[in-house]
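In the form predicted alone, a lone chain appears below as structure tokens.
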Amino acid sequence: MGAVTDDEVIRKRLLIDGDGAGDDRKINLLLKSFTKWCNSPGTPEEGFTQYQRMLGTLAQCEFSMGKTLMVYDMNLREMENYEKIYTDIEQNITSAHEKITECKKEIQRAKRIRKNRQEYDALAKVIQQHPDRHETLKQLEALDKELQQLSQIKENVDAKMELRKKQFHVLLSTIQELQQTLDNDEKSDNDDNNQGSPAGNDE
């Protein structure tokens, strides 16, 4: 067997000695006293006194043992309590981790909502710079009426242009006919003059 260390000796001593009050020594003394009492040839008075001493020592040992058992039970209860506290702490840690994870998700959602709101605000500002739908419809109606009026004016102008073209064509035709008539009259006059000149000379 290996060498026994001082710590092991002290640990065994404490286990045997209870809380360190010398119970093992008291038991050894009680055993020696009991052996001496059994083999003692003394008087009954001395034996009774020694017997009372042994009872006192035994009561002290029983008291120490009872106190040790109480301390042991208390330690067991404390261990159970510590285990319960440890379990509660682990559950609280797990719950805290879950809450932290949920809070991170909430932060991400809040950031996304804030970003969307900023985009909505920017879009709303852009929309506010333009007329609303009712005003736009009124402008479209006005433009449509104006377009219809311009179309009517264009049709009227086209009709007048077509009429002017016809009138101009008639005028050109009339001028050409008049010019042709004048040319024919002039030619006819020249032919008449040419025919009358030789007859006058013959006379």
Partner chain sequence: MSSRMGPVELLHMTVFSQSFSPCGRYLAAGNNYGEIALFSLSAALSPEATRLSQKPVLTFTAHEGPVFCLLSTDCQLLSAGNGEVSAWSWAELIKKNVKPVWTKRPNYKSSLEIPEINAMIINPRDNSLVIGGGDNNIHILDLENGVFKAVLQGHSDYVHCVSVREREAEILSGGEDGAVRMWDSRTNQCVHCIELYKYESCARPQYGKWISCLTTDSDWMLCGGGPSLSLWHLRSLSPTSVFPLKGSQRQATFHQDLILTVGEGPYVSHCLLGGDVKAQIPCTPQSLNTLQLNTNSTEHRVLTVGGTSNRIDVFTNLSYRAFSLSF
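Numbering follows the first chain given and starts at 1. Definition used throughout: the rigid core is the maximal C-alpha set that superposes within 1.5 Å between two forms. Since we're looking at a predicted model, the values are computed, not measured. What changes on going to the form predicted together with the partner chain:
With the core held fixed between the two forms, residue 62 has its Cα displaced by under 2 Å. Relative to the superposed rigid core, the position of the CA of residue 53 differs between the two forms by less than 2 Å.
Would you mind generating the form predicted together with the partner chain now that we have the form predicted alone?
No partner chains or extra molecules come along with it, only the chain itself.
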């Protein structure tokens, strides 16, 4: 595309300027008029006017040359400026890319953290439903104490039972012994009586 426009430009310029650019033509004309002036046989006033005219043309040529030089400088500086902007934008793009990757990593971290937090919350909900550990420990202690007391009471009652049993046992065995002794005595009394009467009959 650059080549095409170059051709177009060259063609246009050739069409417009004839035998060179407008400034080139001016210089050629100046040279022509200079040689004509050098070789002209005219009056000194005509010569002077022609000389002034040539100075004017020369000044014009110098002026347009100065202008072209300035335009050239300007173009150079414009190019530099554009180069600078181009490199700036490239840097911005790379830093934006980096920031994007950083942010993506951040997002992954944040998602993991959120997941962990939600898991904690879910478990916490379940844990809340269960009663407090202190409460349960206290209840356990109270129950323990009750249990101890009750076993104490049981022991006491058992001991009493034993004692009573033993006492009853003693009482019953004493009664039995007494009964036996009485029986024995009765028997021996009867025997004595029986023995006594036959002896009495004999006398």
